[in-house]
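Just the one chain here, the form predicted on its own, laid out as structure tokens.
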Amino acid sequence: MNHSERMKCEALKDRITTAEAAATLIRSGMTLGTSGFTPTGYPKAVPAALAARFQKEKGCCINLYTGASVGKGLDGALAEAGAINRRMPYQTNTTVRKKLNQRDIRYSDIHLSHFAQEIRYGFYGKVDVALVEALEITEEGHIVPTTSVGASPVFISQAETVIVEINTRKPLSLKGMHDIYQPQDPPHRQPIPLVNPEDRIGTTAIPCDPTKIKAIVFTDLEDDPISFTAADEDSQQIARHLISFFQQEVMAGRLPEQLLPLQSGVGSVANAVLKGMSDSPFKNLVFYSEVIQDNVLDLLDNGTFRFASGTSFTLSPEGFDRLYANMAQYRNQIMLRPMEISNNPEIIRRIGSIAMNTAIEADIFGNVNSTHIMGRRMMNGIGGSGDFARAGYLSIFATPSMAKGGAISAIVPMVSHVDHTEHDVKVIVTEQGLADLRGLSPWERAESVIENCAHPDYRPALRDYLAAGMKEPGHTAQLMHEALSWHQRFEETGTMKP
């Protein structure tokens, strides 16, 4: 394999490996922070050599961070093993997600906007190892990600030690797509010079002392593949719903008619808002958020968006395939940035971040679960929906009103669990409707949710709950000894329905 294409410094060519050699450097007691984002742009080889390694060798676990989900060859090969003490800051594998609710693994669940910044502060320890992969090595020996950026600068920057993956698969023509800029920490930071989500500030690889680079092996390995749910009826409902807020609020003055910059999460709800957007009269869009998937590859295609930022591209093998096929188009309308500028609340409060989450539930006085299943059980994490709610300038989690064929409802009295609460959600949208609740007291929110977002075959229990509520003295028409009684009554029958 001719290397000098991707390998351009020459002082680093005697490093070139094998995946096995590379994971000698990783030991057990050690932390390891990889690249990876949701979940592409991860390192396969070396991973899978570590695994391998660990499930011979019994009793060997490390600390494993990333930027957020990476691949089932990553996290879910090293927890298969019982080599994860402890994991940061978001993960969607299924071994791992049965491992820490069974507390095998010590999960740290992390706004994604603070961990780069408290890697920094020392607050998790050291990072030994970064594990990064890329694009290729520059000839002063930088890293030029490959489709995802995440956390990797801040690993690269800490770590003692360096492995780079090369993954040939990934086409050279990625190379210039990426922004990294670093900020500094207190008390030296300066303001982050972003204005326009279309600025550039940064560098198109990212800066790293050669000498900590120890080992470099080539791959030529895809990245688990990436489907997407078909929208159903009830996610097209939401986002027709959340299409007519924003004419009404265009109408109102309170959004300009280009909107302001839009950021979605990830799931079949956020792709069915994106793709209701297309059938949207709004046109010549921004969006400004952390995963680029295939329904903004549609939307920067027929015009309704005009830019597209994020720290990764979480598309299928198809939406690879179209990317790869138009890079001269998209490289003009689409940058990758470290997580710690794709999330940072300086940058979304100045921009005027209009945030769509998804929630597991929320409740009738507007407090939101993003997490947890019945209060105990880990699904995903937090991710970076705390950092576009609480900055944002509108909040808006949608879920359907209903879920396991009705069991259960997804507006509750009080969420078994709290990400966000009222203080940061403004608007909450189901199919049922749309509840608008800014500048609302308690009982007038928990009214507007009702009547909007609940579902009929559990409105009239609700009702019931805040009538009885609100013959109780104080300012939140809360029943202690009723409010997670409906959970407690889905764990007792399997549904919460009465």
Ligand code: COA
Given for the second form:
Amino acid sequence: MNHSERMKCEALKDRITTAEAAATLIRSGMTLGTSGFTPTGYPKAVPAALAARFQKEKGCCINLYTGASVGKGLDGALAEAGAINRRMPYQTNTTVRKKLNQRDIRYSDIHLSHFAQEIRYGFYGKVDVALVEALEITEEGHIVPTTSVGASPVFISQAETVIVEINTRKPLSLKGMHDIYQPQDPPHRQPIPLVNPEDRIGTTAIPCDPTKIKAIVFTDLEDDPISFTAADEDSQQIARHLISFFQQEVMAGRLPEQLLPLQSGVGSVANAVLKGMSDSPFKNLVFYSEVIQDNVLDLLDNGTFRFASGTSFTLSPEGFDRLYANMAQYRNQIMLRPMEISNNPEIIRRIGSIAMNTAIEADIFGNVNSTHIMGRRMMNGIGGSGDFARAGYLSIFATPSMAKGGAISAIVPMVSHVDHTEHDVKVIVTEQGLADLRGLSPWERAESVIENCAHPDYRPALRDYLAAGMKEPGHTAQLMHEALSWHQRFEETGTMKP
Ligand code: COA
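Having seen the form predicted on its own, could you give me the form predicted in complex with coenzyme A (COA)?
Up next: the whole complex, starting with the chain shown before.
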């Protein structure tokens, strides 16, 4: 293979090696920071070699830090080898989920905007090795990322040793779509100079001291394929409620005609909501979010969006084919940034993001749980939802009104775990309708959530709960002895229904 097209730094030519040799630089007890944000742009060959070695050398483990969730060849392979001690800041892998819920993996669920700066602050110890997937290494030894940026800039700047996997499967035409900027730390931090989502504020490669690059491995490996489930009727109904809410906000003069930059969370409901925007009258919108999914390409193609900024291309194989075949168009319309910038509260507040995220459950007073099933079992993590919800112009949480065939009401008296408090949640929407909570007292919020969002099967019991709570003194009509009784009933009987 001719390596010079992608490895342009003469001084590093002797660092080209095999995945097995590179993996020997990672030893038990170390902290490894990798590229990857969703199952794309993560290293593949060195983790496979490392997992194979750790399978043989029993008792070895590392701390694994990433941008967010990554492919199963990294997270899953190391978890199956029993080789993950500590995991941050977000995951979606089934083996990791099982192990952290068994308390075999120490998982710290962190706001994504906090993570990079807190690595620099030294909150989580030193990063020994940065392992990143790259399109190319430049003449200066700088690293051009592939299909995600995530936390790679901070890992590269902080680690003592850098290992690069140059993936020749990812086309060089992606070069130039990245905008790499790292803020200084307090007390020297300056305003981040991003005023409009389209602004370019950084470099196209991640700066790296080339003497830290100890191994370069060439690969030709696919990301894990991503598939999207078709939007069901409930999700489509949620999208319709949101679109009519946006139209009312425009009519009331609280949003401009082209809205404000949209953010959309992860999961099947969030996908459907974005897809639903295609059927809206809105055009020429801007998307400032985390992940660029297939439906974002649809929205760019049909003129609903004019520009999209994220930290990762989370595309199906067909989506990647479409991206690569139309790079001339998309390179002017899409930018990938470090997650420290895509999720930065300073920018989110400045641009006035419309934050749309998904709840597992919401309570009648407006608190939202996005991470835990029945208060105990971790699903994925908070991800960037808190970054956007707290700093957004409008923070919206969507969920189907019921789960598990109706045995669970997603609208409950009190959430079993709180990720987003009533102070950060402006709108709750289910397929039943939308509750606009702005400016309401706790009992007004409860009435609005019950009457607009709860499923009719659960409304009478929620009304009874609120009525009983209103007989007690105080501001919030909560019944301490009953607040979590719905969850308890589900665990005892398999349904929340009385
Ligand atoms: N109680 C118990 N289980 C529930 C539930 C509830 N109230 N609501 C949903 N579930 C279950 C579903 O039944 C499903 O279970 P299954 O995997 O056994 O089928 C699972 O939770 C996922 O639900 P689903 O409706 O498929 O949700 P989703 O794919 O839209 O994901 C979240 C929803 C909340 C899990 C997901 O959006 C998430 O992880 N969010 C947090 C991170 C985030 O918002 N990141 C974006 C920031 S930019």
